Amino acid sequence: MKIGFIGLGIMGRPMAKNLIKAGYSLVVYDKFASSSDLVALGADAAASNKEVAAQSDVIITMLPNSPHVREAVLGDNGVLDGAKPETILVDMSSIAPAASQEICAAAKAKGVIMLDAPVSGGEPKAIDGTLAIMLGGDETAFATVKPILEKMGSSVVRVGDIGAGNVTKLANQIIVALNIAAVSEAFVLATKAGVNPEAVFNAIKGGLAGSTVMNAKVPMILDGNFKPGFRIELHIKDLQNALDTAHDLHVAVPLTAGVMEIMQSLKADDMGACDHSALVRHYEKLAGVEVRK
C-alpha cells in the first residue's frame, strides 16, 4: 500500500516520519517546505498534490486550515485532479466541520472516500506517534485505515460521520483553551499571595483540579518556556472555527469567546508564535508577577 502524505510542518513531517518507521511506503510533498530529510528515510518526493494522489493508494493532508484543504484537493493540480476512484483521503487537519462536508461531497462525485481525522497532543505526541485521533466519516474506510493511523496515534477513534472528526475537536479546543486560561489565572493568584508556584503545581496535580493539560503546560510556564508545541496563533485559528460553528448553530459560547480575545491580544503583542501556554503572560501583565520557579 502506497500512502501519500501532503503537508510536511510542525505536525505533518514527524508523523510521515512515524509511518515510514513502521515500515509504510511514502510519497510526499508540501508546497513551501523540503522533504529531502524525508526522503532520505525512503519515501520518494512529489512535485504536486496532483502527483502524491496519482501513486497512492491511501492519502493524508496535515494543513493548517480550511483553505489550504480546499487548495490542495479542489484546486489546480489538486488531489481530485490525480487520485483514482476508491481512493481513500484522510484529512488530519483541523479545520471547520461544514469544510469537510463540502470537500467530502466533491470527492465523493469523484469516487474518492473522504474522512476527517484531526488530532489532539501537539508537537511532542506527533514525534512519538502518541496523538489522539478522532475520526469521522465511513466506518468501512475507517478499518482500512485505522493500523496505518495506529502508527501515528494511541488513541484512534470514531465518532461519526463526516465532520464529527472536526467537531470533536473542536470541543477538545475549547476545553484545552479554558483548562489553560484558568490555570494562568489560578498560578498568578497564587504567586500574587506569596505562594511558591511550584508547591502550588505538585499539591494540587494529583487532586480533581489536575490533568493532561495542567501536567503539560505548568512546567513550561514554571520555566518560562514559551516554545511553541502548539502556537497561540493556530489555536486562534481553531477557535475561530469554533465560533463560527457555535454561530451557525445558535450556541452560546461566552468562554471561547473570552479566552479567543485573550489570544487575540497576545498576538497582537507579537506573542503568536509562542506556545499557547504564554496564555499566562495575560494574567501575569495584568497582576505584575511572574509565574516561575
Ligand code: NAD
Second form
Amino acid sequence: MKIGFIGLGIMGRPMAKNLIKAGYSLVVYDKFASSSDLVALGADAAASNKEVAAQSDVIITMLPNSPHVREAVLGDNGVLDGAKPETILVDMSSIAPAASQEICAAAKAKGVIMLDAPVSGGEPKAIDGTLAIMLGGDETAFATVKPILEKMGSSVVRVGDIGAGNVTKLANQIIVALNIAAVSEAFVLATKAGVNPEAVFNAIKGGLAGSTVMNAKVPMILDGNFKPGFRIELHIKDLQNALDTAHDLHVAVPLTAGVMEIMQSLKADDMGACDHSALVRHYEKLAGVEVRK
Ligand code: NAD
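Switch from the form predicted on its own to the form predicted in complex with the named molecule and give that structure.
Next comes the full complex, this chain leading.
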C-alpha cells in the first residue's frame, strides 16, 4: 500500500515521519516546504498534488484551512485530477465541517472516498505519535485506514459521518480557548490579590478546576514563555470556523465570541504568532499585573 502525504508543516512533517518509521511507503508533497528530510528517510517526492494522488492508495492531507484543502483536492493539478477510483482521502486538517462535506461530495463524484480526521495534541504529540484523532465518514474506509492513523495517534475515534470529525474539533477548540481565558482571568485576580500564582497552581491543579489545559499552559505563563505551541492566529481560524458553523445552525456562542475578540485584539497587538497562552497578556494589561514566578 502506498500512502500519499500532502502538507509537510509543523504537524504534517512529524506525522509523515512516524508513518515512514512504521514501515509504510510514502510519496510526499508540499506546495512551499522542502521534502528533502523525508526523502532522506526513504519517501518519494512528488511535484504536485495530482502526482501524489496518481501513485497512492490512501492520501493524507494536513493543510492550514478550508481554502487550502479545496485548492489541493479540487484545484488544477489537484488530488482529484490524479486519484484512482476507490482511493481513500483522509483530510487531517482542521477545517470548516461544511467544507469537508462539500469536498467529500466532489470526491465521491470521482469515486474517491473522503474522511475528515482532525487532530488534537499539537507538535509534541505529532512527534510522539500520540495525537487524539477524531474522524468522520464511511465506516468501511475507516476500518481500512485505522491501522495507519494508529501510527500517528494514541486515540482514534470515529464520531459520525463526514464533517463530524471537524465538528468535534471545533468543540475541542472552544473548550481549550475558554479554559485558557478562565485560567488567565483567575490567575490575574490571584496575583493582584497578592497570592503567589505558582502556589495557587499547586493548590488547585488536583481539584475540580484542574485540567490538561491548566497543566500545559500555567507553567508557560509563569515563565512568561509564549513561544508556540499553538499560535493565536491558528486559534482565531478555528474560532472563526466555530462561529460560522454555530451561526449557520442558529446557535449562539457568546463566550466563544468574547474570547475571539480578545484573540483579535492580541493579534492587532502583534501577538498573532504567540502561543494561545498569551491570552493572559490581555487580562494582565487590564489589571496592571503579570502572572509570573
Ligand atoms: P503549517 O502551516 O505548519 O503547515 C501547513 C503546510 O501546508 C505548509 O507547509 C504549507 O506549505 C502547505 N500547503 C498549503 N497549501 C498547500 C497546497 N495547496 N498544497 C500543498 N501544500 C500546501 O500548519 P500546521 O501547524 O502543520 O497545521 C496543519 C493543520 O493542523 C491546521 O489545520 C491546524 O489548525 C491543525 N492543527 C495544528 C496544531 C498545531 O499545534 N500546530 C495542532 C492541532 C491541529
